[in-house]
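First, one chain by itself: the form predicted alone, in structure tokens.
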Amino acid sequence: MNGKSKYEMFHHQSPWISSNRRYCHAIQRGVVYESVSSDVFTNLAFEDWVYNNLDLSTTNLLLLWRNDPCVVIGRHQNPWAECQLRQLWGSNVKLARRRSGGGTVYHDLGNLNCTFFTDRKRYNRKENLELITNALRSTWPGLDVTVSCRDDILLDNFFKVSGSSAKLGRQIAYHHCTLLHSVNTPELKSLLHSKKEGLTNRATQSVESAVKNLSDVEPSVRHSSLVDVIAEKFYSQYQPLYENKVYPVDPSSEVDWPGVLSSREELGSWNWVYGKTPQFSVQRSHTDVSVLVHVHHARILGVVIQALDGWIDTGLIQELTGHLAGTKFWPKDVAEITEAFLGAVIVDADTRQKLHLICKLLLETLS
């Protein structure tokens, strides 16, 4: 390596920003990357890698990316409250939890994600959104797009085509937003906003909005054209780092982005996607009995079963709820415990029927 670090060699050979703050002294202004991956966990991991490793003290970075069908919840959200989990589990749609806050969104290849990375002092969400709307209006004058007071991009001052969230650190910040151009809106509407009955929730809740695709108004709007016009507007605002072009990046390259795959593994894990869920409770009731489950970090804190005095032996209830405490709040895990309990307990037919009802209500709380 002739005594040079791999970061210095990589920086001199390619138009990348240095990944070590000691090595980046050149004064450049802007660069646009486009991810070649459509895997949500890989793209989120790359966002995380850029945030934690690149020196952006003198450079603005715009990352453009899109994903195969997935639902992405905010860092502090509850998937049981935000989407139709049973339907999602039975489909090819993935569920992901991002590092930033904000609400739940649906992604597919008909949605373009834009992530603006800057030095914390230069963070300006409104400026980023105005850049996008200006790019859209200058290319497609028929698109009436504006930035709302909630930092959404609205079409015809009503339909939401873009939502935003952000992560702010001491030195680096990023703002990312969606841009719906030809997304599968029936699937979006069927998967989001579950309005789960009987759920008491402390997590951040999404705000439901009417949505529309840009291509519904301007059929010529395509992913490739959006990438071109947004990159062009970005470079008109920021001096190019090297060339005025969009640089394709492979966000799964461990050679270029050391450690990115371990971040992807974490972001795709059950412990992150479900296990970071804030505390909540969910209740299901029948004529004679009510089941209330308290959950924290997707594990059962406790189960309260209420019924009329004498309806069922309280010792049986205590035994069942004791088995459930600490268990993953997950269909397979809860089903295994309830099935094992029902298989082992020796009771009369009437009591067994009541226990089956309780276990059925328990499983209904899960989706």
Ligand SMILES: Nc1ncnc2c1ncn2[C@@H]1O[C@H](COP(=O)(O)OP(=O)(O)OP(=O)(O)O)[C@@H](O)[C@H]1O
The other form holds:
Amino acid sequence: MNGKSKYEMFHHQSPWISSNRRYCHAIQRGVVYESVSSDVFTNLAFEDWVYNNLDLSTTNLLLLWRNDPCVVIGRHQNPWAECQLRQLWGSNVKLARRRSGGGTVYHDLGNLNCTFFTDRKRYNRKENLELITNALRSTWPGLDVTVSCRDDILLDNFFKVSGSSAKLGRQIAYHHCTLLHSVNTPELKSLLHSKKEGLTNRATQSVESAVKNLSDVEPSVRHSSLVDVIAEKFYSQYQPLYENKVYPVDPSSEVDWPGVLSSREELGSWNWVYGKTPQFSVQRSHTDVSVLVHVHHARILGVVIQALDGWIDTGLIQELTGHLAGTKFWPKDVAEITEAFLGAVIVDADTRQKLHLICKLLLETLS
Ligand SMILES: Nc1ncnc2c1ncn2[C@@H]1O[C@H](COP(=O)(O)OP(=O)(O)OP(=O)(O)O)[C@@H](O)[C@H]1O
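In place of the form predicted alone, the structure of the form predicted in complex with the named molecule is requested.
The next block holds the full complex; its first chain is the one shown before.
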């Protein structure tokens, strides 16, 4: 960095400081931004941008954002284990992998996300969560919200309305949390219900909770009112003499946040969303035969097919498993290989039926 601090680099080079006066409040002690985008990948890329580019040694930055329907898994999770992929693929719900750890959550426009960026030394999850619960209670005394020992926000000491995770760097940290005010809870429950049978996994597992929307208890809770009350509490805590202004930001602006679009592309890529899945295995069985698929970086590492001696010619099995090794663990890719194999192989009707069964079991491991 040629001896310059991050902020100096940023100050001199970044157009959003040097020429775009709209964003020149970055060195206040506290500032609230609200993203104008509802694209999960753009919002996650913007979080990344702030994390990598801003010097927040004197500033607390709160970013408020929400997304169109999506399932967001933690950095070290396995989407095959965490959600109903077949249902998700057939819907308009996107799947995203965030940079922070933790479990799987569902977002739609009825879920507000709050990202608290601070200097690493001032990182304090509990303080952030208390800020939210204090803001909620002082505006809607009927909301009995508390922070649990897992850093969830619970309603009536039971229903989860907020989950948290964080990313801690050497200098900067962020803590982000969700806030359910009016999400589609049936969709949340059906997409996240998984516990896939036959799957062996060392990835982080989600902790399922009963959830509820804040608006079920206080119908006047809306996105805009939440933004206002949380921003107000934030300013009263960090910047008491400052006007309670929520600054709209366009996180897709390459001019304001150079590099944000390539980060968005990476976060939306198959290699990130699926490819970062820790190694796992899935098994499917039928009375006569079982199929075990080992998967690494969402590619097939190997397939083990077990059957009674003489049930099928082992040479055929070796040929099929050889074709599959290294293939993407993805329905289209696996289907193409099994179809090509079945189309080319010359065998009697009984063997063909057995091969069809094996290929069917293979495809069942995929969702
Ligand atoms: N938007 C949401 N806000 C709050 N809870 C949610 C949301 N979506 C789903 N949930 C519930 O939270 C559960 C996942 O919680 P889990 O604790 O594993 O992850 P987390 O809250 O992201 O973070 P962490 O693992 O760091 O506590 C889901 O199974 C579901 O019951």
